[in-house]
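First, one chain by itself: the form predicted on its own, in structure tokens.
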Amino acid sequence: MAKITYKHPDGTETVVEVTAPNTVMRGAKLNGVEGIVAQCGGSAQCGTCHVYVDEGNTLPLPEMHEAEDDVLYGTASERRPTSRLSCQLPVSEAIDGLVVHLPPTQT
């Protein structure tokens, strides 16, 4: 399980607990997280689960494959450095305390 803070971008957070073996993308849209579109499932093929890691994230995330790097020249906010398909960030214990920023629209 690990613990996941939501912030929008209003200001607002939303801190849920997930489970294993879901994503970060599955985690919001399963606790009713606002901002997370998802339109694909989950298959890296849309874009509209894109968040932004908070630049001050130290935890392990895994490698940013390049289908993700595909999808994500085509978001509708604007790419970021720490821009990421939460759809592809599995949850586990080692996430815990994870911090993502919702952008202002996902379509």
Second form
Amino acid sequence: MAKITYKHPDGTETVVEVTAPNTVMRGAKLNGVEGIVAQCGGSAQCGTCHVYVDEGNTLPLPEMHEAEDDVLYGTASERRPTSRLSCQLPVSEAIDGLVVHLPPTQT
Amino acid sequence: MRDTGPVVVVGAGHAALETAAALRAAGHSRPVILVGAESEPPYARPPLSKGYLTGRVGTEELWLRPEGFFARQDVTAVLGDPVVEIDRDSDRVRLASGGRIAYGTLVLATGARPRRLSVPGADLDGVFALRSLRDARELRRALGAGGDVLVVGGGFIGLEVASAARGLGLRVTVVEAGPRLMGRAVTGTLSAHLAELHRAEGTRVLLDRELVALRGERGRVRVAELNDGTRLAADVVVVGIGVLPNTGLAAQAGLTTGNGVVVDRWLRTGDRNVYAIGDCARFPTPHAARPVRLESVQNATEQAACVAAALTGTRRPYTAVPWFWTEQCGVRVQMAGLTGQHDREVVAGSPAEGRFTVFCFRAGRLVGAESVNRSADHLITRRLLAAGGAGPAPDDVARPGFDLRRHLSPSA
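Moving from the form predicted on its own, what structure would you give for the form predicted in complex with the partner chain?
Full assembly next; the chain just shown is listed first.
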């Protein structure tokens, strides 16, 4: 179980508790967090679950693999150094307290 | 004022659920009622023919919304009780159980059903279609028992199942009646690449061959006979020969149908209070010369959003760029745009290394792309097509070192 904070572009935030083996993407979908579309359902295909990991993050996140990197070149909102696909971020206690920022648009 | 009555969505699949969710997200306050034939809550279909069969994806990962979603969103979901009749004179639908529901707006999201095999033996045990979670559960169990698997049809579903079954270590044969795999959906270049991949994995791929009969023992399928006299051992037969749109209700209600429920570019049928979306709808699109019917999650979710927008006062025509994806033999294949009418293709990247994109052009203009393990090409092509700009020319793509990323202006 991990507490994940989703910060919306308008400054509001949604905090939800997500259990393993879900991802940060599914945590948003399952809790009705607006701003994550996830058209492909979580297979790093569509780029519509793009998030910016908080710049101050020190929690351990998995290395980006080639497919995720490739998809991030085509996201609707600009790619930044902190960009990740939330479907590629598995939830575990190790990332309890993670803060991600939602981009202005996913499509 | 009919516009104030409930929004009744016929169906409880992806398009239906997204309609309800989008209406509520937009603050729509009319009653919303989903009526579905299946008793399962709405689930994701794409994994059913992929990770679900191999066990990589569990059932709990399929649900599209958490338990309690409908109650929290004040959406009524009537599951396991299909609509059997639409009465447009009284603006009501009748359910199989006999109940009647009045609507102000009706959204048909009735989906499609698998086309059935019409050869002798088609109803033997061990012969499967794959559309629903129930189908997938049964097929997963059958594949778990091992044996020889025959896949009838070399389209999306057939090839994904073949890939999953090989992944489980089963002997797999794909029989395709046409001269190439995914013949209606992709270029010959991609077809040939996929055939090579499947063969390299150990799947037998038979093209230009038709199944003529299935023979069984004690009611269970055992042998398949092909039109060239070939006999194949078959303990599990998966039929993936396309789907038929569920248009019966619409036709019965006097709405225009023909390979789908016919709608205009706002996804409305001839009745201004009745929309049709998702796999069952045939609609005009700027991305093809003729109206099309598309079977994809992208189409379902974006059409749902379009109808929800119309019902909440921001009417806009449906112009989304179609895209599709499939996963076979561990390879990601993504298609953007509709490439059926192209007159030139140029390949960027390296098919030999399994990373390439087939860019398709019509009259010198980019109309679509098929990417194998090149997601950036896919996503950027989608954005270029959506922006309606010129995109790269065929000669640009043909130049060594071509990189589509350079064609994406910040505004695209």
